[in-house]
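Single chain ahead, by itself, as structure tokens, in the form predicted in complex with the partner chain.
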Amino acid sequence: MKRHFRELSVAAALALLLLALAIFAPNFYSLQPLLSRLTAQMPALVAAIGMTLVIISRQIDISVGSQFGMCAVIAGLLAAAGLPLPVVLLASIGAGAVMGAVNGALVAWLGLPSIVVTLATMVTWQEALRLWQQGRLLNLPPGVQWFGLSQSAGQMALIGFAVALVALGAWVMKNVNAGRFIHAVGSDAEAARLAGINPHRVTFGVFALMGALVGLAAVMNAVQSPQVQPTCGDGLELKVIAAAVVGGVAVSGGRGNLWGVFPGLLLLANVNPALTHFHVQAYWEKAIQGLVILLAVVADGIRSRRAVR
């Protein structure tokens, strides 16, 4: 009970929000729009898996939005060139992993602060993409959208896949040594070193995996529409960080749980539709995200101060 307090309270807040919508804006629940909205969050969910691991290892990655855009464009170009979808997927994952590995190498082996490194790579990739594509939209060939399935089948497939990935990630984090190493390094890197774990390798691996997951998420996003927008990743980093932090991952590292990203992300994702349904302007999304991040760290700060005494 005590250890899952954060997850439960976020889930309760989400339930409350959904209940309020059910009472005051019942058409929020009409099936197809609901399904679409849910599917639209799945790429962020997959990226949030990576971000959770990054934060557990006591790092942060704010370049994921730019990585996402870059991967989306690469995937889009390859798909438009007629390559089969599995190849496109692999290429996107590979591109993401390379970008993640750059961050990882700089953070792990040069000991640079991850916030500054990823801030720099964020802008580098973002502007490189702009210079390269100049904001052009990419049209995808017809077979790509929803993997060539019907819309609802595609949506179901994406949701099922993303949820399965979270489940797999949660299982690995708990049941494979590597997952425990991530917790160990985030908890106390020096003690980890003494226990024979190489903290540099763990940090590098986590950043590379973060990139690979972003590559995967970019394809999951691309198949939802007939076009790829180079700006599709803008702001993703904050949404994903907020989802992880709200879901109970401590920014001080070591602690957190992948299941928390569900209520975390859904709560954040539903703020905007809820605002619209309550006839509040939708432009508050970013402000609310920022506020939510601050609230989460303030809550953590107060809790850890109390724990220290």
Partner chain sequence: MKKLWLRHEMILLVVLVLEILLFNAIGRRFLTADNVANIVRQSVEIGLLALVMTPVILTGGIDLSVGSLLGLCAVTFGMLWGELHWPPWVAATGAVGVGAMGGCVNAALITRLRLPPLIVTLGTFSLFRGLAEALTSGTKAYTNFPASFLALGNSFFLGVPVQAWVFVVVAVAVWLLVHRTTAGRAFRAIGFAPEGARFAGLPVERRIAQAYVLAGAVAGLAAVIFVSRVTEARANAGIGYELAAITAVVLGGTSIFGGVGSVHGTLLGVAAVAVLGNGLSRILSITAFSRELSGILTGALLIVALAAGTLLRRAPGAKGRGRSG
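Superpose the two forms; the largest set of C-alphas matching within 1.5 Å is the rigid core. This one's a predicted model, so the numbers in the text were calculated from it and none came from an experiment. Residue numbers count along the first chain shown, from 1. What changes on going to the form predicted alone:
I293 shows a C-alpha shift of 2 Å or greater between these two forms [criterion: core-superposed Cα displacement of 2 Å].
Now show me the form predicted alone, since the one above was the form predicted in complex with the partner chain.
Since only the chain itself is given, any partners or molecules it might have are not part of what comes next.
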């Protein structure tokens, strides 16, 4: 119980929020709007899987929003050209993996600080995308939206896939050597090296995987609309970092799991709808989200100090 206190506390806070909405704003649970709100968060959930691994390895990636927009535009252009959806999906994942690999190579092999590297690549991809598309929307052909399924079936498919991916990732992190290597490198890279783990390879791998998951998330986002917006990734990096931190991932690295990320993301995502249903001014959303994130960081700091003692 104590080991998973952070994850359980976030889940409890989410449950209390949902209970309050059930009592005071039952319209919040209208099926189709609820399903649409949940589906809209699934691309961020997939990207948050990668961000969780990056933070556990004691790194950070603030370029994911730019990568997301670039992958979405690539997917939109290929889909508009008539390529099959599986090809579009693989191309988007591949493009994301390449962008993530660039970050990983600079951080792992050149030893550059990840926040500096990803800040530079964030601006690079943003400006490249702006010059390339100049804000133009991309119209997707028929059959791409919801993977050619009905809206409700497509929404259920996206939700089921994202949750299954979280479950798979959590199992891998606990039972596969690669997952344990990430925790080891994040806890102490030098000790991991002495134990036979290659920290450079692990760091490169988590950044490349981060990019691949962003490419996957970009397609999951694109199929929810008949158009692709080049700015669709704006702010994604803050959302997924916040979801990971609130969900129990230590900002100092080496500790955390994927199970807390889902309730962490939902807790932050439901602040705005809750304010709307409680007739509270929407400008409080960022303040409340910031307070939640601050409390999570403070709790992590207190826990780290106690561990040292």
